[in-house]
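To begin, one chain is listed below as structure tokens, in the form predicted on its own.
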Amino acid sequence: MDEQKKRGLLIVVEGIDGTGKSSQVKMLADALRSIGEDALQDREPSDGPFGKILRASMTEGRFSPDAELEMFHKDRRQHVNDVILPALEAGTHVVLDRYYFSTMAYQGANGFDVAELRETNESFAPAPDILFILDLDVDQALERIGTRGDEANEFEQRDALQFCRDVFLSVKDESYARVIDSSPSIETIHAEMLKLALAEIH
């Protein structure tokens, strides 16, 4: 039991575009460090070699759907083996911006079978200790995407966003899942997430 207490927690933040995931990941990791917890702020696609290829492809030209999915899986395998698991074993909490639930949602919107995507990823990627699903109505999400000056990409169109939102919410009954209303202020959302995270840590 003592060994389990020493292990870090895998805290994943998911949600459709416009829900403020990246801001909340940074705030949560910073808050945990400020109270003496070891916390690693991270993201997927990762900053590893496969993740860098994926990020470059988003601006320089996308892969075919099959090739892109294969690259996501290669990136995640390396990320899990080289970064996530070693950090957790060392007692560091990993606060992750996107994980395999995003693959289920976005590659699912691209035509792949969601259940099969989940099964494939869970065969090698550990389930999170906490999954924060930042939930927002699609209309509000589109409004936020518009106000930040971005041009909506193919995954930020209404139907695709709704599909992705439904996929994220499809795992809301898992024991590790916590659905967070992301319509209040950033500070309100952060306070709720920090409270829930600390309840699991302690």
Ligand SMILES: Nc1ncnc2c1ncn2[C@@H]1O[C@H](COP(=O)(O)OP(=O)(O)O)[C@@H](O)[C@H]1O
Given for the second form:
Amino acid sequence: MDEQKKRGLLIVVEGIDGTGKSSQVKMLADALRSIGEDALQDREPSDGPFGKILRASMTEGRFSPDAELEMFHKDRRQHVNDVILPALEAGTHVVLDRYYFSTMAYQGANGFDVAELRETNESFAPAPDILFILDLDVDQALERIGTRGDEANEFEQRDALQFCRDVFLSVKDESYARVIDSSPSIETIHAEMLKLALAEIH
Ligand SMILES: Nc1ncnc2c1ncn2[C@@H]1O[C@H](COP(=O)(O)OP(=O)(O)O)[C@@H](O)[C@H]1O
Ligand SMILES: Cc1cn([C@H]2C[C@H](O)[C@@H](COP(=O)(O)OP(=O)(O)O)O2)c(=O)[nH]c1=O
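Please give the other form, namely the form predicted together with this ligand, since only the form predicted on its own has been shown so far.
Every component of the complex follows; first up is the chain already shown.
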């Protein structure tokens, strides 16, 4: 009997802007493929139709908070059904840059109830097999993304990012969560994440 193909792992990378998510997701997916694992690198907002609308709105003008939240949920439903679940069932690991924890954080900072956001998302989106929480002091993160905007904008941005950092850390005790200090070098962080991912895969 041919061996049942093992289901892929959903590996999620979260953290505030500037913690190194995009860098780490690419390095981890590349490293897994280099050792013969099937791995898909992906992101939310996704590259699907609703994700494209959301990304365009970041520069062309934001939706109202309610409309934006609905669009994130539409994007995630389509992404889960058409991309994530099929890949996992085919035995492919999905290494994801942002997921519903970012909804809890950023739409939570926008006034929505964080617990409700989690409940709504977990009613249709599978929990991750591993969640890497890239953690970094907000001021260090702002240094990295180089946005030293005008004073008012900076305080507002800093407060929102602190709220987001606290939301990400609020799930650190879940069995699938791994908090990663993001102040060391990119290579040091990558080595730690790869080791933790391989421990779950094998
Ligand atoms: N561990 C790190 N140490 C120093 N700089 C980093 C580190 N990780 C990422 N960076 C830099 O910070 C910036 C944001 O990285 P990026 O991967 O885009 O983060 P994110 O996707 O979380 O916003 C980039 O210029 C990147 O080179
Ligand atoms: C996935 C997701 C992202 N976002 C926000 C976080 C980012 O500011 C923005 C775009 O995501 P992204 O392209 O990852 O921006 P960045 O490179 O700055 O991380 O969308 C939400 O507000 N809610 C969500 O559910």
